[in-house]
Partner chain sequence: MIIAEPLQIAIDELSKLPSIGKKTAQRLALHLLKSDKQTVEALVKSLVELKEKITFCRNCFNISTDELCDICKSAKRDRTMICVVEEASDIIAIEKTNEYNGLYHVLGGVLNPLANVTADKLKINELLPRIEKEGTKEIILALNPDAEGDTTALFIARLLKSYHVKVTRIARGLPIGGDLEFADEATIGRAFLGRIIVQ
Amino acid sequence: MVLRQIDLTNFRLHRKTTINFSDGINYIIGGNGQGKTTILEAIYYLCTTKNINAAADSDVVSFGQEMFEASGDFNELSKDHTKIVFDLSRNKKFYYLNEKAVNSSASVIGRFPIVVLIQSDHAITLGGPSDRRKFVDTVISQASQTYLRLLIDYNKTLKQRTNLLLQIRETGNNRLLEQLNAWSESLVNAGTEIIKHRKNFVNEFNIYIKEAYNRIMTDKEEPEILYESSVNTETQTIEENFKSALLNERDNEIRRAVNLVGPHRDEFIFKINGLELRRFGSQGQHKTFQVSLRFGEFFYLKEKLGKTPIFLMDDIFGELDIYRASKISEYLPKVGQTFITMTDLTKLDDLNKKENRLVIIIEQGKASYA
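Assuming the form predicted alone, can you produce the structure of this chain alone?
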C-alpha cells in the first residue's frame, strides 16, 4: 500500500499544504515546532480516523480557524481517496472513503494498515500492563476485524458490569445479582475468545520479533514474549476457568465495584535471554526491543492482511547509537513506504543512501523538496 499524496488545510501549522510522496523512504526534515511530526499525525488520521498521540481533535485545528481537513490518495490493487474533517463549532469529526461517509471507525481499522514507531513507545516496555495490552490489541485489531469487534463488545460489557457492581454495593439489592449473572456470561463469552486470540498471537508473533531483533543485534540476544492471563489457560477449558474465577471473586468485585477477572487484567512479559526486560534491561535493550516490536508488527500485518503497511517513524535515530541506527537503516529497504522525521539533515549521511528515497523539508508549516 502506498500513500501518493496528502492535502492539509488548517491542520496545526499547516494552513494549506500539499505533499507528493515517494513509494520508498520519505525523510521529513525540520526543526522542533516546525510541523514535521504533524505530517505523521495526518497520515495516521487518514489510516485510522484517530489521533496518533490521543490528542483532542480540537487541538489540531489551526489557531483562529473553525475546522481542519486532511485528505490522501492511497494505491494498492485499487485507488482509494480518504478525507477527514473536524468541525470545531460542532465538535464533530467526519471521515469519508471515496466520497462516502463512514460512521464507524472500526470499519476503517485494518483497511489501511499502519505501523508507528514514536518516542512514547518507551511505555510499551517500561510502562504498566495496560501499555503492553494496548500494543497487542492494536496489532491484532488491524489484522482481525473479528478481534476488534470482540474487544469493542468486551469493553462495553465491562462498563455495564462495573455500573451494576456499583449499584449492588450501594443498594445491597440482591435481586440485581441475576443481572450480574447475565453480564458475567457476556463477559466470559467475549473474554474467552479474546484470550484465545491473544494466545495464538503471542505464539506466532514471537517468530517475527526474534527475526527483527536478530537483524539489529545479529543473534547476540534472544527476545521472547510471554502471555500471563488472569484466567488459567492451562487446565480444563478457558471458559470454565473464567466462570470459576468470577464466582470466586464475586464478593470482592461487589465490595470494590471493580471487574477483577478477565483479559483487561492480562500481562505480557518481555524477556531477553530469559531475563525480564522491564526489570533487568539496559536502555539500549529497551530501545532495540521497542524497534523490534514495530518491525515485527510490520511483517506480521503484511502476511496476515496481504497488504504492505505504511511505516511511520518519529525522530527515532536521534535516540539510537550509531551501531543500532546503522543496522535499522540496512533493514529499511525491506520495508515498504516509510515516513521518517528527523531534525537534522546531516544525519542522513550516516544512513543507507541506496534505497529509493525523498527528502522533504518542513519549515513553519510549509513543505519543500531537497
Second form
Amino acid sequence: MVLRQIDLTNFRLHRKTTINFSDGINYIIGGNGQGKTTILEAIYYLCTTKNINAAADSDVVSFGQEMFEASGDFNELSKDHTKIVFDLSRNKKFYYLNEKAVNSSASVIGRFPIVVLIQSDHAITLGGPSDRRKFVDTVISQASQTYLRLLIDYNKTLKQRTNLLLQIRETGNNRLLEQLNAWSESLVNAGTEIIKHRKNFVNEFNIYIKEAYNRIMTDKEEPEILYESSVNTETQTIEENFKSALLNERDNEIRRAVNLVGPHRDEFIFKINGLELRRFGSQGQHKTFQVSLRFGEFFYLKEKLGKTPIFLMDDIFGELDIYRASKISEYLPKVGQTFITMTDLTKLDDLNKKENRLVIIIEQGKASYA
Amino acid sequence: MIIAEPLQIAIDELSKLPSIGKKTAQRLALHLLKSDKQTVEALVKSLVELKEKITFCRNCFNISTDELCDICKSAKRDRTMICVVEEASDIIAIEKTNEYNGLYHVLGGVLNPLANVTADKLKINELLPRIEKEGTKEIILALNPDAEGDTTALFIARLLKSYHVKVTRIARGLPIGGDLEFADEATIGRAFLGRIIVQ
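Mind sharing the form predicted together with its partner chain? What's above is the form predicted alone.
What follows is the entire complex, opening with the chain shown before.
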C-alpha cells in the first residue's frame, strides 16, 4: 500500500501544504519545531482516525483557526481518497473514505495498516508490564478482529467483577459469592482464549524479532520473547489452571477488591542471549530491541494481512551509532513505503543513497523537495 | 428565542423518550400541534390505556392485559420448556420466528454490578419454583451474547445444577443467508471458537 499525496490545511504549523511522496523511502528533514513530525501525525490520522501521541485533536488546529483538514490518496489495487476534518467549535471529528462519511473508527482500522517507531517506544522495553501488554495487544488486534472483541469482553468482565468484589467486601453478603462464581467463569472463558492467542503470537513473533534483530546487529546476539502468564500455560489445561488459581486467590481478591488472576497481569519478558533486557541491557541493546520489535511487527502484519503496511519512523537515527544506523538503512529497502524524520541532512550522506528515495525539506510549515 | 410555554413543555416531555433528541421532539410537537384534535386525543387515550390496562404476567413477567399472559394461558403451548429472556421485547422477536412453542420467563435485566444490578434485582428466584410446579424438562437461556448476558446465563446454569432439568443456550454464530465471505471477522472468529461436532 502506498500513500501518494497528502494535503494539509490549518494542521499545526502547516497552513496549506501539499506533498507528493515516493513509494520508497521518504526522508523528512527539518530543524526542531519546523513541523516535520506533524507530517507523520497527519499520515497516522489518515490511517487510523486517531492521534499518533494520543494528543487532543483540538491541539492540532493551527493557532487562531477553527478547523484542521488533512486528506490523502492511497494506492493499492484501487485508489482510496481519505479525508479527516476536525471542527473546533463543535469539538467533532469527521472521517471520509472516498467522499463517504465513516462513523466508526473500527471500520477504518486495518484497512490502511501502519507501523510506527516513535520516541515513546522506550516504554516497551524500559517500562512496566502494561506497556509490553499494550504492544502485544495492538499487534494481535490489528491482525485479528476476534482478539480485539475478546479483549473488549474481557475488560468489561474485569470491571464488573471488581465492582462485585467491592460489594462483597462492603456488605459481607455471602449470597453474592454465587454471582462471583459466574463472573469468574466468564473471566475464565474469555481469558483462556486471550492466553491461547498470546501464546501462539509469542511463538510466531519470536521468528520475526530474531530475523529483524540479526539484520541490525550481525554479531551473535540472540533476542527472545518469553510469555509469563499469571496462569500456568505450559499444559493443555489452561482453563483448569485458571479456575484453580482463581479459587486459591479468592479470599485475597475479596479482601483487596482487585482481580488478581488472569491475562491482565501477564508479563512478556525480553531477553538477549538469555539475559533479561530490562535488567542487564545496554542503551544500544534497548534501542536495537525497540527497532526490531517494530520491524518484526511490520513483517508479521504484512504476512497476516496480505497488505504492506506504511512505516513511520520519528527521528530514529539521532540516537543510534553509525553502525546500527547504516544497518537499518540497508534494511529499509526491504520494507516498502517509509517515512523518516531527521534533523540533519548531513547524516543522510552516511546512509545508503542509491535506493528509491525522496528528500523533503520542512521549514516553518512549508515543504520543498531537495 | 421565546417559545410558547405549552409547546416548550410538550417538547421537553417528548425529548425524555428514548432515541428522541431535541430536534425530533420539536418536530413531533409541532406536528401534533398541526394535527386535528381527535388525532391527538386518540394518541393520549392510547397512552393512558397502555399504562392502565397493561400489567406484567405473574407467572413469567411478560407484558399482559391479565394476571396471566396469553402465552401462559394458552393450552397449545408446550409447558415442558421455559425460554429465559432479558426483556419482554425479546419474546416478540422469538415469537415472530414461529420456531418455539414453549413458555417464557422474563428476567427484567441481566447481572450488571456496575449498574448495581445483582441477582436479587432480577426475577431469577421466581424461575426456580416454576420448574417443579410446571414439570419443566428444559430451560433455554436466550440472553444477549455479551459479557453481562453470558455471565447471567452461567449464573442461572449454576443454580439449576441441583434440578433435574436440561439447560441449553441458544447458539451464536453466522447469520442465516449471509455469505461467509461477507460476515465480519469477529463473528466468524467467534463462530469458530464455538464450533460443534457434526459426526
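Here the rigid core means the biggest group of C-alpha atoms that line up within 1.5 Å when the two forms are laid on top of each other. Numbering follows the first chain given and starts at 1. Treat the numbers as computed from the prediction; the structure is a model and nothing was measured.
Inset, instruction - Taking the rigid core as the superposition reference, indicate whether the CA of G262 shifts 2 angstroms or more between the two forms. - result: The answer is yes; the displacement is at least 2 Å.
Legend entry - Core-superposed comparison between the two forms, K156 Cα displacement 2 Å or beyond: After core superposition, the C-alpha of K156 moves 2 Å or more between the two forms.
Inset, instruction - Could you check whether the CA atom of R250 moves 2 Å or more between the two forms, using the rigid core for the fit? - result: Yes, shifts by 2 Å or more.
Legend entry - Per-residue Cα shift, N241, between the two forms [Å; core superposed]: It moves 3.9 Å at the C-alpha.
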